[in-house]
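The chain below stands alone and is given as structure tokens, in the form predicted alone.
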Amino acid sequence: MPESTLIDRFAPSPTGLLHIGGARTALYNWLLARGSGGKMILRIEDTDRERSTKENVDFILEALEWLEIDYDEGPISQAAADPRHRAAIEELKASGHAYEFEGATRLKVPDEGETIVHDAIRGDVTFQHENIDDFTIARSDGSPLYNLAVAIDDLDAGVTHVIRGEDHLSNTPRQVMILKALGHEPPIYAHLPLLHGPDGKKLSKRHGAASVQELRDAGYIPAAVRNYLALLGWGYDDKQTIFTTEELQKLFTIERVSKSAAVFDEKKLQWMNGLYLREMPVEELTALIESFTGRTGLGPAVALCQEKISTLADFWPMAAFFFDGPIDDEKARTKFLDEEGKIRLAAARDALADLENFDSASIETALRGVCESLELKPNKVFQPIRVAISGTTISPGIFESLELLGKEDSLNRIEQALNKP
């Protein structure tokens, strides 16, 4: 691999489900590596042995797999590099850059001067040495601390670009000092803006889904999530919002990432996810929905609902009545199947019963004829039918729904509604 090849890394701590902010960091690293012909490393920062359980590591791997974000090397355990970290600590002590104090090892920070972090997003960020005390790089038992381990891991992996959240910015001058004390130049850093909810506060569960797994379980699809996450801080121009993954890989640059906090708005993600679902071939969407619901034989109902759903989870509440019969929505029944509603429903039943061809076009002609004969607006006739066949006031198109149910089932449901007190 040429020396000029870009190498970046995604280095999460395994503390639970992968947060949306972490997913965006992984995505940006992946897009930059793929778009430049570079390499992305997955490193698990698992030195906290109590929290770094196999289950928590698996959560990270599971989330990346669902997002379809792959990596060229890893997962690498940071804890496994402990001997190398300890050797670097000894090297720093031998060169006079570090010393022991009360058993722990500290890096010497000059009393004067400054360390400048060259940030690809924020420009140069200056840290005055007078504000940074000599900092601990190893505990009294010799085990390395975070800043030492990260700096050595990045050095040994040949990392050229460190893309991470801005909450790491305060750590960066310490990592730069460690690398320079060892005689090495630091990589290029880029600290991403934090994610906020629509209320301007740091993103959390109160804003809805806060992890990749929650997005998956809420019925979002990976391509839409990747597209939306890419736009949380980055943009190509003022117009385009829908990008294929290939376009994102080609167009993404770290220099176009904003310094300002980005707003994660699940309603916007829902809108974008809906666009993806509506553009999808019915067969592909059917396969996704059948996998999501654990049901089979959903194709015709999926075709009817495709224009109305924004997530995979929206499908079953809208279409369940096709398979499980009408739900019992007392409020809808009281409002639309009162005495007058049943009179209209009976007229609709008679018109439908006379049909030889029970297709949506014939059904529409018959029911609009009922509206004209009763001198009523369509909704006054259609809603009682909808409540009769589905139990609710929300369904796919009424004519298509009746066709899918078939003549016998449709008339039976209408009859049951008419006979229900």
Contents of the next structure:
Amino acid sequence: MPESTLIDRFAPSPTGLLHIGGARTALYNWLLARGSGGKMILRIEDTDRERSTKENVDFILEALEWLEIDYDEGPISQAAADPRHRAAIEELKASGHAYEFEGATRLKVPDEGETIVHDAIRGDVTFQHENIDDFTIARSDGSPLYNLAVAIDDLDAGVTHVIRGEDHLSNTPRQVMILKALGHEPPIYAHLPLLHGPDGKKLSKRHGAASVQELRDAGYIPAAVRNYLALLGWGYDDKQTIFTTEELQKLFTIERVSKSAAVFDEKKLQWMNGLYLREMPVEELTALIESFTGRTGLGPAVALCQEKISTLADFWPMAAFFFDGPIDDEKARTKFLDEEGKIRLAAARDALADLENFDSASIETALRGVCESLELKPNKVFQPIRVAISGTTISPGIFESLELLGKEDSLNRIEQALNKP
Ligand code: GLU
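Given the form predicted alone, state the structure of the form predicted in complex with glutamic acid (GLU).
The next block holds the full complex; its first chain is the one shown before.
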């Protein structure tokens, strides 16, 4: 089979936000299509008219767009193929493969024998027919049921690879039987391993962000999310964890997808996201943070915080004091700006006031000089300054922070701190 004939599809049911498991399914389909020169179809399984609201469909489109996962065909509406599904049901009845029972239509499943699902991840999975009853393919009002619609849609779209969550494995023999009854060969299937939280339980909201939208709002960036999701069940070798999207497209194969459940650990995603943020040119990071926070003029502060943040959301709490003044943290004040702290702070003020060049190197020399003359460890002097200018004990580098604030603002803040009771 020439590689370019690969056709796969992402076929979500619009039930709400796009969950992490669904995002991984979309990603794997996309990587396979992009890496093989094949094509990916987006099919919206919207036959449940009540849940398939425009809002729910938009959640899926929005999540894919944010993840920068594109598709070659679609979004195709499954519900729109209803006449075709009904025609297939008629065909199955006419050929004797299906029959009506109490108005509904059922597919005949032989009492003996087996249906083998060839799964590219699990190998052959055998389903004994004695365990599968004749199953309903159309309700008594004639409306087609899920397994029928999926089988027909995959057939009509020329889908060669069905990649979806393991929870669908039990549906697969039924879809295979429908296709065979119509005289067609089934596509290649690949059922992706379940996702667990770090506690080994099935992934859910209590493990942190559960949807793509929540990841976005928590300040993760798409490239890091793609990288992390790609590793939830797939690996290239035991070593490499950081992959560009081009590498993922080139290296991803179904054969390397694991059978066993993968663990979604938001801490690891945070770590990976931090790596991506640090690697970024500061202008690019600034643009992302400015659009995330809705503020402008953040560049110099972003440069100071870049090393310390893991998500876009980490920035503002760390840098707000530059713009909005020191926050009022009474605990930090009582601890570091007591009588002794204020004596050290006053010494620091005097040294800073003498500086002509208020750059971080000169500031550092001056403040280290204060430590030496007072015979104190650096933090004994630096923490009171930190609390004076930021209000808290956590800030970017103290010398750089002072430089960014400038001499006047720095000295004002220190003065105010000295004057507070
Ligand atoms: N609509 C199904 C879901 O959202 C997926 C069906 C399929 O991929 O075959 O779980």
